[in-house]
Each structure stands twice: as structure tokens, then as C-alpha cells.
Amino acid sequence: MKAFDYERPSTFEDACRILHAAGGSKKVLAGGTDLIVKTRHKVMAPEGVVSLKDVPGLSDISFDPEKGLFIGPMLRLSDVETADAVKTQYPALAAAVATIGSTQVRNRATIGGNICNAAPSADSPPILMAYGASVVIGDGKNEREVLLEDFFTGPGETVLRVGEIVKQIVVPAPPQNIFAIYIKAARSALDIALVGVALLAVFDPADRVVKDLKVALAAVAPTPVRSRQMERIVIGNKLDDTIIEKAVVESCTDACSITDIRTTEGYRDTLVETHTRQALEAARSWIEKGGVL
């Protein structure tokens, strides 16, 4: 591994100044679990990291019951995984993060790096995406808040801009009668997602109908997707039999799986509709029973 300068900004203003400098040559370090492992194995070079270790403020999380969650991007995922506010309002986020690699792991890595690592397979996405995020992202100037579904552009890729560094994710507060999940298949307990299906259901408590679903899918694409076709059979409907089936048969319309080193399009597939299946049947309980798990 070459040598690379390690700055140490205290204000966010000059954190973003520095990398605006650097041109793209330098890397924001929040974890350090994926950025420090790629350097080692010279998957990249940078000429630089910037921590963001001593900005204030970017490990805050607060919630207002009107307004949502609002996370910093350097708060630990474990802290995410724990925080009462994600536990009692957004326990499915919680869930999530807690598949994501060991306990050791989620002592170190943060939300932020989580997201702008922008891997296909990353596990908080998917569900930050169903109870529908954003990020807020600025550049020591100037804001702008970007739906967490529109943020990412490829793998490894996303709207930010040089310069630019995520400054809070914000997570709508939930709406009353909703059921949501995260189910993930992987090889082993610690290991990424072969496939991870996100749902957030929201429900009319008098006819049990559907009002509103949203399913997002990890590991199928270049990007965490909606399942959209999924999403318009179920809503404005019951969950019975039929429609649970008529959706399963469009999960993966939205998907373009591959054949990679860990499993094949045709393995990913199964592993969709079998998985939106299970989180689907889960909703139809929970109604069922009133709305109680």
C-alpha cells in the first residue's frame, strides 16, 4: 500500500474545501472498513484521505415526530442498530443493520459509508429506500436534498460531486398502520447480500386494503432499485392469494440480475420472487392480526 497524506478537517466547510482541491484525488474517511480494505489490496490509490472524525455534529441523530429521523452519516451502524428512535419507530432499519458484517464491523463502519459506498449488494439502502430517505449534501455552500433512490448512478457511483460530502439522511416519519421489513439472503451470517428485498406496507385498518407499498431490492443491479411493477399490482388492493401471486410473478421485472463469482441471474431471481413472497406473507399476517407482530 503507497503512502497517502491523512488530513484531519474540524469544520465540514473545510472538509469539503479540501476535496474540492484535491479534484477527486482524495477520499472521505468516515469507517474506514471498505476504503482502507480496497487501498491495502490496491483496488484504489488514493493520493489522500480526509476524515471527518472531528466535524461536528455528523454522529447526531435526533427524531421529531413530525419531520422523521434524522441521521448523521458518521454515526456508527451499530449505534444505528441500537438508537431507541430506529428501534421503536424504524425497527426494520434496525433489523437491517444488523446483518451488515460482524458485530466488530458495525463498531467501526457508519451509515454514511454504507450509502456512498454505493454498493449494489449494501444492506441499509433497500430499507432506508421503502420508508423513503434522502440525503441532505453540501459542499461548505451551498445544499441540496436527493431521494436516497436517486442518489445512486452505478456501483460505486453516485451524484455526489467533487467536493460534495453527504451531511445527514433524513427518514420521513412513518406514517400509522404500516408493516415493514428486510429479508437477506446471503452465503453465510456474515457475509453481503446475494439478495435483499426491502417492503414498507401501509395499510386502512377498516378494509385491510393496501394504500401505498414500496419494495426495494439489493443485489440485483447496478444500483439498490424499486420494484415498481411489483408495487402497482398491490396497491389499491387486499393481500390475498392471488394478488400476492400476481406480484411475485413481477418482482424481478424491475431487476437485471447477473451471473457473477457468487451466484447465478437465475439463483437471484428465485431468491426475489421466494424472498418478496415471504415479505408479503408477513404483511398479510400482520394485518390480519390487527396490525400486531
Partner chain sequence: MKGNIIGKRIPRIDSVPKATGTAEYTVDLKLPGMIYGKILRSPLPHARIKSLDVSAAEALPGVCAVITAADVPMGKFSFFQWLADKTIFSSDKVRYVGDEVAAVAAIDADTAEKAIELIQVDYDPLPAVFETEEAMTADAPLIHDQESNIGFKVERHFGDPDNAFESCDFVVEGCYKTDRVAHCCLEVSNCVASWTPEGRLSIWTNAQAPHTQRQEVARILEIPLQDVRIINSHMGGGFGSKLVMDMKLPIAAVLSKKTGRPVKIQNTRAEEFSTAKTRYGYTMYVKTGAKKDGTLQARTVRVIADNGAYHDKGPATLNFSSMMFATLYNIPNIHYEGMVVYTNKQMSTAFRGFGNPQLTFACEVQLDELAEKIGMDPVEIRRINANTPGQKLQCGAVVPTCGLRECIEVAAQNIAWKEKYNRKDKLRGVGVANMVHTAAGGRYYGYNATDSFIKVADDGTVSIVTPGLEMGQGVHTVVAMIVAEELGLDMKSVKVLSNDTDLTPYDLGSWGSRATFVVGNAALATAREARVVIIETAAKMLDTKPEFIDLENGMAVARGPGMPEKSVSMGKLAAYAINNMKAPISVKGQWADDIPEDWDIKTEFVKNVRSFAFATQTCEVEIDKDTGEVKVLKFVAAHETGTTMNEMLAEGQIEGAVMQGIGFTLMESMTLDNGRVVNDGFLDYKLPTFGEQPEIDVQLIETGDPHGPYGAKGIGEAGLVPTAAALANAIYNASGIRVTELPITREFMLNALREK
Given for the second form:
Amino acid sequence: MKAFDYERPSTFEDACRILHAAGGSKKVLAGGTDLIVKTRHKVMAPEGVVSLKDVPGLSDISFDPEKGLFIGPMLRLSDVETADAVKTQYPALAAAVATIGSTQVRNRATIGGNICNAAPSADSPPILMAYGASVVIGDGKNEREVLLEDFFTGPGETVLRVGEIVKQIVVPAPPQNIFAIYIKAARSALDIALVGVALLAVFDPADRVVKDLKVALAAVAPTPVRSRQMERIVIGNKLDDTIIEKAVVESCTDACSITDIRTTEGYRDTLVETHTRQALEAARSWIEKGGVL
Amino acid sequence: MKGNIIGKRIPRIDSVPKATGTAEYTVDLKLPGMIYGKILRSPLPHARIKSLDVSAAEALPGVCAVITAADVPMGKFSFFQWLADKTIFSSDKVRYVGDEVAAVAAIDADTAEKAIELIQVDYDPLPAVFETEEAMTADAPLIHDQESNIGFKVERHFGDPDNAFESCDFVVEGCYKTDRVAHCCLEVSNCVASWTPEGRLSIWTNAQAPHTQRQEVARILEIPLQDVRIINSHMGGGFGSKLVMDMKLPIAAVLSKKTGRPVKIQNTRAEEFSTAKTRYGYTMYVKTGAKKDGTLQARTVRVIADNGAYHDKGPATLNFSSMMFATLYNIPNIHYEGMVVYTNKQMSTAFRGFGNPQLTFACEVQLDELAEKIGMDPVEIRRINANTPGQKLQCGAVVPTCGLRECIEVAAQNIAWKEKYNRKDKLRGVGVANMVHTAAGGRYYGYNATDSFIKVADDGTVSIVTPGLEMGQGVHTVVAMIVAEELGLDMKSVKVLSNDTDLTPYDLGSWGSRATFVVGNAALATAREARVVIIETAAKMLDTKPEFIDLENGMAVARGPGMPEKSVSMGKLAAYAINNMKAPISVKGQWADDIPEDWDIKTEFVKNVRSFAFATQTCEVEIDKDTGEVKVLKFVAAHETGTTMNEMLAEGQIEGAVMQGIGFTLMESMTLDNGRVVNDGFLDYKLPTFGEQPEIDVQLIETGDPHGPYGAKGIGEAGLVPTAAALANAIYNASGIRVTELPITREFMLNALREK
Amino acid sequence: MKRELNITINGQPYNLFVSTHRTLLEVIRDDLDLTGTKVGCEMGECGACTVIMDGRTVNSCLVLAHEAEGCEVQTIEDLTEDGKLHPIQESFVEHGAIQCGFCTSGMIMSTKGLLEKNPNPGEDEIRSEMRGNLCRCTGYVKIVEAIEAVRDGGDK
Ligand SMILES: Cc1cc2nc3c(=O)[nH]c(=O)nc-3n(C[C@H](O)[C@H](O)[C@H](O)COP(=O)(O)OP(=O)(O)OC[C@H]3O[C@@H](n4cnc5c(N)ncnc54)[C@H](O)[C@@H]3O)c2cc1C
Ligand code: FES
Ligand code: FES
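Form predicted alone done, so how does the form predicted together with its partner chain look?
Now the complete complex, all chains and molecules, led by this one.
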């Protein structure tokens, strides 16, 4: 592997300062599971890496029933998956994270890394988008909060400017009466998503009408994308056969799948339809049973 | 057979070192002063080399040597020297992405990699060809200076297929294809080369056939054979990938010579995927005819094998599959035509089954098509045509023992064939396939024999020097078991010494399911020699006759009519032999396959195989109608073992092979972009994981064998030979979709389901 | 560039001077000659390099050595006690879960990580938790049996 420098600042400000001074030639190092692979593959050749290991507080997680969930970017995926608040309040996030890589990978990889790596196929962003998550970005002086769905600008590209680091992931408190699910299509038990479908439905238990719906897709566009056309069809309606069929027909409208080494555009679209239908069916039966399995 | 040791579930003798991480593999080897080599490989599939400039690489600090075609012997090489077509480095043109162009040695791997990037090569791209049938057309670019890209051809003919087809009630024809797949040994290919001051070359590597690779290294480097020594360590997988010398060996040798230091060259995983040899991809045009009653009358095939850019085991692979083709079911009229065709891709080589998995896929799928046409159950047509013990085949081969009928019955029963085959509910189905495979390697070297040596130490332990090449299949354990069985010892008292061509007797290596058979037979012969000497010694010591002596529990025990039982330990006995008889116990034993002297391999290829092993596999699958995913629910693998030497090892061979077969059928494929392998890691080259493993019910059928040790047959390769066909047939039963091409992707299945 | 690295491996504290881009795997294997930990891909995809770092299994090929500063790392070499095999090692041996053995160190370390997290995993959990460890030889059957046997506290 090509040599690079390594720095391990002990404050957030220092980390930002180093990154800023390097003008983009140094990279944040979180768990390294993407960064090392890319460097070894020569897709990336950083002059140096800035480890966040010693920056305090970046692995915290807390939940407030009003304000929601606050996750430090350095929290390992295996800790996200097993955190009580995640398991009880955001079970679909726990499930999505559990599909990532292997135990060993999740023991190192961080949630911040999974987001900032900005792979179109990453498994946590779609479900986080469905939950309405945003990220808090800091540069050592100022902070800004960006909705996750506005965060990605292309494969491996985000709104992050040189010297900025994601400081926190904020997931709003889940409303009452919701159903959320993440479905990943993969070729084997250890795989990158061919497509991922995240869905969150808020419903009225009395009349079973879907009041709000967010669907976000992985691996079908240069960034994770919301399936807005489809959402519009469902919102305000009950999930019956007709609505589900209409929604499925529109499930790919906001996608622009491509053919790559993993599969073809056509198959991706089919998988989106299939798994969107599955997700909607699951939502329907959940709603019909009054929100219990 | 159940002996004290043979037939038992005995743990491997190398499992403790492996479980504790103390077993040393070649990748673990570090010699004093060792430096690191790296090969510059062609980035283009077909191109002329216009110029090459290594000066920047040479100038890089830490670089010890840079070599190109100018620094190495440039005689052409191939496994079959009469097909020689490859030099150590390409000097004029490159023929695949990965072709060796130059190499460096440096003080560490990072520096070597940096140096490689500094070598300037100017290429003139040539049109490239990647598909065999395209490569066979008149206007295809020629890869070598030959009239066509067809590199080798073989034809075999028995009976009169043309006439026979005329008289058949049913005939089916079709084209079948299998893809090139990678061995994916977990230990990458690597070696360390070093010269003694006297000018002798030692190469540590993971070789499946060290003695023949030794010859290959001497041949390509144009140095005397006695100057080459190959040393094996534990080996992280072979499966056929390490039979023929890799160019790393001579390259490391030259770098070492030039620098006077040991040189290690090790593939990266990506390099391994894109340059290590693959299984031969076969395109097969098959035609089969039968009578109304299901008896097979005639079969013809035209095999086009994808050679890649250079020759390797192609002729052996084609020849071997031709023989299995002519053996299974004893079809009276056969025509086989096979050829290897050059393409601008990485080379192909042997991979567990030597072409037989490919051809068995085609033939056993076609047999189902035929059965359907006749209106016959697939199990029934296989029963009707099954080979039988003692059968003399139309093609000339003889099948001394055969358990195919038993295999069919147990495989059908354990998958609940009757009930499941006719069930027409959701997308679930069962499939069956038979196979025959060599149980004893091949004779095509004209030599199929080996020796071993035994010595008894004065502490009572017995050491056997064997050429048996351990690559994970368990041959060292089997050899130790044979010695322990014959000499009445426990496993701890037997040591197996191997792995060094200076030490071990000549042998052809581990391939063709031959190790237990050939090396095992030699071990048995040696142990029996030792037994005689030990018993004679004991008789002297205990003052009795040899016929009263038995060897058990590490003791020689004398029991006879009217005499008190007397015994002596193996250690005392050995000491007695040394001190009192001045004759330390050490013996040699040999086994030689009695190849007929007038055997002409060209006309009588069928005699290539000494013993056959038959098998039947059945399986159940379920297809997801929405994604096309084929879920394998269960496999039954009923395999003839002759005699099961060690149930646990035999099961392990078959389970592992079935999983490789599942990968071959449903998941594995090299994806190319202008000749470059793009799925060069385990995330995108899909290898079966824990998640894809179905229940595998292994049934071992003991039928004995007149030549195998204790009647054993080799079973190393058989496990994946029928797997693809069984799966494809189950898919048909589940969905009505006839699959003729591997791998069977989800996407293919889904499209096919939608078209229906 | 090199810098100082303090790390504890198999209970032994080390004070090393290591290049900043090197991985934990390289330090373990190349600098400390603890070659029981294997290298199969260097991309986190095969699991052969699995070690336990501060109580969790990781792919040592994906951990920069300096990221292990102050950490406790355990490798396969540390499992035997007084020459006695660890029950997981014992079970792999007894159940024929080893063929070429190249995946074995990683498999055993992953099993250890799994059983420490959950001493009673079901078959599905075993398969899911172990999915980052590839084996080309055994077809996994006997490895699962070996793990289940350890879970069940004795021979099946
Ligand atoms: C074998 C294997 C399997 C995998 N399978 C999956 C899978 O199934 N699904 C999936 O989604 N991913 C998968 N991955 C990818 C990877 O593990 C994840 O993307 C992981 O979450 C990245 O986190 P990390 O902490 O390792 O990131 P790093 O590699 O440390 O960083 C990734 C990128 O994000 C930047 N970065 C990290 N943190 C911050 C921050 N706080 N602020 C700003 N920039 C930051 C880094 O500079 C770098 O560019 C797999 C990887 C491997 C090796
Ligand atoms: S070597 Fe680390 S996962 Fe393969
Ligand atoms: S035993 Fe060889 S890879 Fe697992």
C-alpha cells in the first residue's frame, strides 16, 4: 500500500485544522474499512490520514423521546446495531446495519464512515433518510446541520468542504404509529447491496390511511435517493392492492439504475419493484393488524 | 472395512498445528536477507511491446534488481513441452492482461510495487479476441504464430454413432456452456527462491506436484535437474491450481541469482484473480439418442475449451473428459471431438475434475431432456443405463467394481425423490445426476508408481517418508493411518516426513484423485515390508516363531499354543535391532500400476484410468419467483469410496466439493472488461459463504476395489462433478426452465420465469 | 514516516516504531512473526486475518497499526493454555473442521468472538456471525458442527 502520514489529534478543532491546512490531500480516518480498501486498490491516494480515535465524545449515543436520537459518527456499526435506543425505537436501522459486511467489518466500521464514504450502495443512509435523519457538520469554528437527503452529491461525494467533519447524526424521534423496514438484495450473505429499499410509513390507526411515507433507495442512482413519485401516490391513501400496484409502477421513477459489474440496470429496476412491493405489503399487514406483528 | 484405525473418524494429523496457528505455510516463510519481488504485468489483452525502459525503477532507492526478457532464458515452455508457447517474460508481444513483462526485487514489498510503477512500457495495441468461437473464425486476430487459434485437437470414436442415431427412437441435441471459474485457494500463489553458494537453487512454494515442477523449473531455466530443489510447506488449498509451475518460480530464481539474496514473490488477491489460471470454460455441442425403453444408443459431443493465452493442462483435460464421457453408461456408439482454442485471457488449467464437471453438466442435463421426451422418470433412465460391476465397456475400459446402482437408490431415497419429483406446487423441485470419475489418477505419463520409506526409531516411533503431497485433502493422515494399522500403533507413534524433493521419492503429485490410491498403496506396501522385519526381529528377541507374533498397541506380542504370552515394546524392539542385530529397522516399499507395456495412449486412451468411482447426487431447490434466486435446500451426495479410509475426511472432501459445485453452478464467474478481470476480489467474485450452505447428506458406498489400498478408491474430485447437473435438473423440475449455461444467475432465472 | 506504537499483543506489551501506513496484520505477521494470523485478501473480505482487539473481532488487514495504539490484541497463538488446546480448537480438530487450515485461525478467532458475545447462538446466528470468514475447502458443514459442539459444551 502506498505510504501516507498519520495524525491523531486529540481535539475536534485540531482535526479540522489539520484537514484544512492539507487542503483536501488528507482524509478523515474513522474505522478505515473503506479508506484502507480504496487506498490499497489505488482508487484513493491520500497524503495523510487524520484519525478521530482520540477525539473525545464522537462515539456517544443518546436518545430523547422528544428530540430523537443523537449518534456520534465514530460509533461502530456493531454498537449502533445493538444500542437499546436503536433496537427499540429504530429497529429498521438496527436491521439495516446488521446487513453490512461481516461481524469483523461492523466491529470496526463507523456510522459516520458509512455515511461520509457516500457509496450509492451503502446500507445505512437510505433507512436514515427514511427516518428523516440529518448530520451536524463542524469545521472547528462553526456548525451546520444538513438533511441527509441533501448531503450526498455523487458517488463518493458530499457537501462536506475541506476541513469539515461530520460531528453527529441526528434522527428525529419516531412519530406514533409508524412502520419502517429495510430490504437489501444481495448475491450472497456477504455482499454489497444490488439494491436497497428503505421504507417508513406513518399511518392513522383509526382509518388505516398512510399519512406520511418516505422511501429511499440504495444502489440505483449516483447517491441514495428518495422515491418521491411513489411516495406521492401512497400518501393520503389506504394501502390496498390498487395503491400498492400503482406505487410499485412508480418505484423506479426517481431511480436511474446502471449496469455495473454486480448486475444490470434492468435487474436492478426489477429488484426495486419487487422489494418495494414487499415493503409495502409488510406495511399493509402491519397497519391492518393495528401495528403489531 | 473397519480396522483398528482404517475406517475410523480419526482427526487429521496436522490439525493441531493448524488449529494453533503453528503450521507454517509458504506465505509465512521469511529467510535471512530475504527481499521482495514483484512482477510487471501487461495491462492490455493483446499488444506489441514497442519499448521498455527500466532505468527509473533501477534508480529507485531500495531496488535490488530489475529484470526483463534480456535477463532470462527465452526458450518456450509449456506443461506439455511439445506445445511450448510461453516464455518467462514477453519480449515482443503480450497476449493477456497479466502477461509477465518485467520484474523487480526490492528491500520491501512497498518499494517493489513503487518500482514496478516506474517501469515505462510502450505498447502498440492489437485487436484482441475473448470468445472461443469468435477466435475460431477466419478473420480472428491470431494470438500465436500459428495458422489458427485452435491450439490442440483430439478425437475419439467408438462404434458407429451416425447409424445408431438413425435407429434411435428419441434423439436430443443441444449446446451447453460452462464458465471459467477461479480456484480461490485462501493462500495466494507465492514462492521464495534462494541459491546456495555452490549454485543450487531451492524454491519454497505451494506446489501440488513438486517433482514435476522441479523438472519444469530446470527446463525453463536451462539448468541441470540436480540443481533444483522444491520444498513445500503446509498448503492453503490447491484444487488443481498448483500443478504446473507458475512463472513466479523462474522469475524469483533469476532475481535471487542476480541479487544473491532469497527472493519472495507473492500475489495480491487481485493479482491472483486476474492472472492465476482458471477452470477451462467448455462450450459443448451434445447429441444423445436412446431407444423407447430408455437404453442409450449413441452420443456425440464437440467440446470447445477456452485455453486462454497459453497452453497448460488443456490436452489432459480434454482427454480425461473424453474418457469419462465414454465410460458413464457404457454407450455403444460414441464420438468425441475436443479442441482448445486460444483467447486473449488468462490461462486455464486443471480444476477439481479435469473437464469432467463441465461435460457431466452437459450430458446429465441432456439425459433429463431425453428422459422427458421418452416420458421416463430421470431416476429411472439412470437406473436402466447404470454401469455394473465387472463391466467391459464398448470403449475398451473395464470397470472392476461399481456401486452406481446403490448410489442411485440411496440418493433418490434420501431426497424423497418419488414424492418430491411429482409434486407440482410452488417453485420447488428435485434433480439428480450421476457421474464417473477416476479413482486413481491417470497413466498418461506412462508411469504411475511411487515409493516410500519407513524407519523405526529406538523410541518406538515410526517415521514414513512419503511423496504424498498434502494440500488439505488429508493424504498425510491417510498414510499415517495405513502405517498405524499395519504396525499396530496409535496415530501419535507415526510421523510423516514429506515436502522436499531432496527427501521424497519421485511422485507425480496430488491430482486426479490419485494420492490415497497411489501414495496410499506405496505406504501400505512399505508398512507391510516393515511389518515383516519387525515381526522377524520380535521373533528373535522373544525366542519364538514369526507366525506367533502379532503387532498391537505399540507392542509385538507372542501368543502360541502352550506358550505363555510374551511381549515387547516397539522401542525395545528397535533398540534390539540396532544394538544386537546391527540391523536398524528401515525398509522401502513400492507400488507400481501395471500399465500394459504395449499400451499406446493415442489409440487406447481408455486404459488411462486404473479404477473408477461412481456417484449420484440429488438435490432440492426452491426458486424465488420475485428475484430469481435459487435456494439450495438440500444435497444428497452418494459416492462410492471402495473402502472408506476415514469417514470424516471423506465426508469433508465431498462436502467441500459440493459447495464448490454450488459456486460453479450458481455464483462464480469472471467478469471481464476488455480482457481485464473486474471482479478481482471476494466481494464481487461470489464465493459461497456460510449463508449459502445447504444440508449436505453424504453417503459413502463401499464396494471395494481390487487395486486400491484396502480396496479404497480416490474421492478427492468426484464431489463436484455431478453437482451442476443435479442443480440444473432440479431447477427444471421446479420451474420448467431448462438451463444450459453456467453460472445460473438470478437475473437469468427471473427473466426466464417472466418469459414463461 | 514512522512513529511510536504501544500495543499489547497476547498479553505482552510492545513498544514499537512502525511506519504510519502499515496495518496491524503486517505488524503482527511481519514484525512480530506471529504468522498464525493469516493473510488472504488484505481487503477485509476473507476473514483469514481475524484477531480480537479489545474484545472484538476485527480484520487486522483493515486496521492501521497505529489505530491499535493502547489496545489489547489477541491472536490465535494465545489460545492454548499450558499446551492445552482451547475448547474451540479442540472441537475444530475433533469435528474435521480443518482441511488446508488456512482459514482456520480466522475461523477460530471469529468463533471465540461469537461465543463471547452470545454463548448460545442458534444455527442461523452462527451462519450470519461467521459470514465474514470464507473457507474454500470444507464447505462449512463441519465448521458449523464444531461451533455447535462448543456451544453445547461437549461432543455431540
Ligand atoms: C468486506 C467489506 C464488506 C462491506 N460491506 C458493506 C455493506 O454490506 N454495506 C455497506 O454499506 N458497506 C459495506 N462496506 C463498506 C464499509 O464497511 C462501510 O462503508 C463503513 O461503514 C465505513 O466506515 P469506516 O468507519 O470504516 O469509514 P472510513 O473508511 O474510515 O471512512 C470512509 C470515508 O468517510 C470519510 N469519513 C469518515 N468519517 C468521517 C466523518 N466523521 N466526517 C467526515 N468524513 C468522514 C473518510 O475520510 C473516508 O473517505 C463493506 C466493507 C468491507 C471491507
Ligand atoms: S486478509 Fe484480512 S480479511 Fe482477508
Ligand atoms: S480449510 Fe482450507 S480454506 Fe478453510
